[in-house]
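Take a look at this single chain in C-alpha cells; it is the form predicted alone.
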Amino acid sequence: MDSKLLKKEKLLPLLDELRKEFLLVAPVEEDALLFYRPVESVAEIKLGSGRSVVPPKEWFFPQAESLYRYSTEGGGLVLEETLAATPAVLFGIHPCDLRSFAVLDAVFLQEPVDRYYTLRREKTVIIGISCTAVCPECFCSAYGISPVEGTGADVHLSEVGAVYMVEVLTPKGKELVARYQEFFEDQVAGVAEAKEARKETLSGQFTVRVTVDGLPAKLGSLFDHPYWEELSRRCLGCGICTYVCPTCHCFDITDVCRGFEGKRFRCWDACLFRDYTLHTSGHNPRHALYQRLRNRFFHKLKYNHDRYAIEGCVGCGRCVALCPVNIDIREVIATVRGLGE
C-alpha cells in the first residue's frame, strides 16, 4: 500500500479536476438529508461525517433501471439492450458502505455475473473517506469494521489535522493518483500514528456494543420460535429497512409496453412486501408478516453468511435510525443471543 498526503485546501480543486474527466458522484445535501448524486460543481459536495439516507449502492444497483427495449412491429422481435456505463468517480464512501460493496459483489459477480452491475463496478473508481464521528445507531465494529478502514476503496482518505492521509489501495487507485500527482505530497512522519489515534478515539464512541459471534448457528435453532411473531406485532411491513439497507439486493422485473414497443426494467423489491413471495397460483409461502420479518433477519444474520461466507449486515445503523416503529436490529441480535439459554 502506498501512502500520500493531500492538503485539505487541495481536495475540492482535485475533485474539480476529476469532474472534468469523470462523472463525479458525491454526497450532496437535499432538505437537510444526504444523498449520493452526480454533481456539476464541487460546491454542491457536502463534506463531513454524516450518513446518507440512501446508501451509495444505488450507483452500482439503481433503484430502477432499464435492461432493454423491444419491438414486435411487423410480427418480429427486435431487442435493444441498454447496457451502458460512464467512467465515474464515487467519492466520500464511508467504511461500512465500502464493506457493503463486497456483500453485493458476492451476489452480482458470481456466475452468471450480472453484466449491468459489473460494468458499473469496472467503470468506477471509489474514493473512500474515514468517519470523523460515530452516529448513535452505528455498530459497524461488531463486524470488524473500523471507522477509519479503507478496505473496498481504490483510494482512501483519512482526515488528520490540516491534511488527509491518502492510502492508495488498488491498481485503479494507483493510476488515479499518478494521473493527478500534482495534488499529492509524500507522507511525513507522524501521520499514520495520528490516524491510529483517531481510530482509538472513534472506537470509544459506539453507544451500543453488539456481539455477532456464533449468531448464524444460534439462529438455526430458532426458526420456529414465537419471538418472531411477537416482534412482528410492531412491524408495519413498510419496507423502509430494506430500501435504506446498503446490502439488500432483491429486485423485481417488469415489462412496460405500449403498442408494439416496450421496455423491461428492474427495480428494488423488499422481502417484507406481501407480494414478494406470492405465487401465480395465489399461494404465498410467507403469507404472515412474522414470516417475512423473520426472513429479513435470517437473511441478514444467517443466510448471507451461509451462502456467501460474508455477513449480510455492515452495522451502518440506517434501519435503526429510520424504522418508524423503532425495531432495532441491535436489540434483535441481543434478544436472539439470549433465547433458549
Second form
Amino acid sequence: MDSKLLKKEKLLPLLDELRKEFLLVAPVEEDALLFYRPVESVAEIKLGSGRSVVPPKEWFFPQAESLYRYSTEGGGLVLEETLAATPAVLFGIHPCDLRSFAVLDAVFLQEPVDRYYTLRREKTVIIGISCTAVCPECFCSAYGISPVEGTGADVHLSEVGAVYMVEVLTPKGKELVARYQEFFEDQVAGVAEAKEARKETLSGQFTVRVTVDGLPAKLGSLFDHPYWEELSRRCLGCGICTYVCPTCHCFDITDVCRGFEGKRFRCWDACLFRDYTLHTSGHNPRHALYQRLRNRFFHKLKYNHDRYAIEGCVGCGRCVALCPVNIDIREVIATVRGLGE
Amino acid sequence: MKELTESLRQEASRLLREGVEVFIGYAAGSLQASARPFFATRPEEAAELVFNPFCVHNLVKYLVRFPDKRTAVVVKGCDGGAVSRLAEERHLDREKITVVGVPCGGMLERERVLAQLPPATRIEAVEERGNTYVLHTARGEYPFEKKANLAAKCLVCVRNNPVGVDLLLGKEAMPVADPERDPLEGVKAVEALPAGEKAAFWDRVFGRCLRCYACREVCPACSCTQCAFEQAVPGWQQGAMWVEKAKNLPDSYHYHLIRAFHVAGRCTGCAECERVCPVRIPLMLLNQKLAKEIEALFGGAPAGACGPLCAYAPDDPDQFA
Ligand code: SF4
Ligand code: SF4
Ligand code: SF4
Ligand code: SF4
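Shown: the form predicted alone; wanted: the form predicted in complex with its partner chain:
Now the complete complex, all chains and molecules, led by this one.
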C-alpha cells in the first residue's frame, strides 16, 4: 500500500479538477440533512463528519432505475436497454458505508452478475474518508470496522491536523493519484501514528458496546420465539429502516406503460411493507407484521451471513437514529443473545 | 413528573387487573432523551410505564390493531381527538377503550436537548418547574426553558388538558402557548412566496421524499384498510395505480396532495407525520393550510365530532360531487 499526504487546502482544488473529468458525487447539505449527490461546483460539498440520511448505496443501486424501454407500435416489439454509466468519483464515504459496498457486491456481483450495478461499480472511483467523531447510534466496531480504516475505498483520506493522510488502496486508486500527482506530497513521519491515535480516541466514543459472535446460530433457534411479536407491537411497518440501510438491497420490478410505449424499471422495496411477499393468489406467507420485522432482523443478522459469509449489517446506526418508535438493532442483538431457547 | 408517572402506573396496573387486556402507554427509550410506545398486558408490566416530555408519539393509531380486545390508551391533549374521530368513523369501538388522559406541559424538541446535554449523559429524572423542564443527570441539573426548547406544535398548543377522556390523571397543566406566536406563521410564510419560489420550495422538499410511507402509517387519520397507494397489482398493470412505485418528483407531488386531501378535515394536528419523516418534509404546512381553508369555508357551520367535511344533511344546498 502506498501512502501520501494531501494538504487540507488542496482538497477542494483536487476535487475541482476531478469534477472536470468525472461526474463528482459528494456529500451535500439540504435543510441540515446530508445526501450524496452529483455536484456542479465544489462549493456545494459539505466537508466534515456526519452521516447521510440516505446511504451512498444509492449511487450504485438507485432507488428507482430504468432497465429498458419497449414499444409495440405497429404490432412489432422493440426493446431498448437503458444501460449507461458515466465515469464517476464517489467522494467522502465513511468506513461503515465502505463495508456496505462489499455486502452489496456479494449480492449483485454473484453470477449472473447484475449488469446495471456492475457497470456503475466499475466506472466509479471511491474516495473514502475517516470519521472524526462517533455518533451516539454508531456501532460499526461490532463488525470489526474501524472508523479510520479505508478498506473498500480506492483512495482513503484521514484528517490528521492540517493534512489528510492519503492511502492508495487499489490499482484504480493508484491510477487516480498518479494522474493528479501534483496535488500530493510524500508521507512524513508521525502522520500514520497520529491516525492510529485517532483510532484509539474514537474507539472510546462508542456509547453502546455490541457483540455479535455466535448470533447467526443463536437466531436460528429463536425463529418461533414470542419476542418478535412483542417487538413488532410498536413497529409502524414503514420503509424507513430499510430505505436508510446501506446494505438493504431488495427491489421490485414494475412497468409504466402509456399507449404503445413503456419502460420497465426497478425500485427499492421494503420487507416491512404489507405487500412485500403478497402472492397473486392473495396469500401472504408473511401476513403479520411480526413476521416481516423478524425477517428484517434475520436477514441483517443471520441470512446474509449464512448465504454470503459477510454480515448484513455494518453498524452505521441509521435505522437506530431514524426509527420513529425506537426499534434499536443494538438492543435487539443484546436481547436475542440473552434469550433462552 | 414523578407523581404523574406513579399514578399512571397505579391506574394501569388496576385497569389490567380489572379486565383491560392491553394498556398502551410509554416506556423509556434506548436513546438519550427518548421514550417509546409500550404495550403492557400484565399488571406487573405497568411498572415500566413513564410520562415525560419525550413522550411525543400519538398512540391512538395502535388501537386499530386490537379490534377484539379491551384496551386502554394514554393520550395527551393533541392525541385525544383522534379517538373520538376514529370511533365516529367506526374504526374503533369506543366501548372497549379506556382513554387515559395526561395533562401535558409540552414536549421537548429532542434535537435541542441533545445539543445542550453532554454526550452519553443519562437523564435520571425530569422535573417540571413552571415554564422550565429541569433534567437531572449524574453531572448535575440542566434547565430547558419551554419557550426556547419545546416542539413547534407545543408552542401554539391550547389543548394541554385532554378532553373527552375516561380518566384524567395528574394536576391541571398550565397552558404553554406562546401568545406572541402565530400558529399559522409557517403557512403564511409559504403563502407569501412568489409563485416561482413557492414551486422551488415544494420541489425541494418533495424531491427528497423517500416514499417510505411512515407519515401514513403513523397517522390516525390515515385509517383506510386499503390505501390508494398500496394496491398490489402486477407490474404490467401499474398504469392503473394512482402513483408509480418508483420514486420521482411528479409522483411524490401526487402522493402528498392526495395524502393531504384525504386527511383534510380529519387531521387532529398531532404533527406525528412531520415528526416521523426521516427527511424532514414539513407536512404540517399542508395539513394546516387545509385546516385554514376549511375553517374559512365552513367555520360557522355546525359539525359533529367528525368535523364539517363529513357532516351530512339531506337538505344541503350543494351537490355531493
Ligand atoms: S422498525 Fe421502525 S423504521 Fe423499521 S418499519 Fe418498524 S417503525 Fe419503521
Ligand atoms: S441494519 Fe441499521 S445499523 Fe445495520 S447497516 Fe442497516 S441501517 Fe445501519
Ligand atoms: S401539542 Fe399540546 S398536548 Fe400536544 S404535546 Fe404539545 S403541549 Fe402537549
Ligand atoms: S415520512 Fe417523509 S419521506 Fe416518508 S413518505 Fe412521508 S414525507 Fe416521504
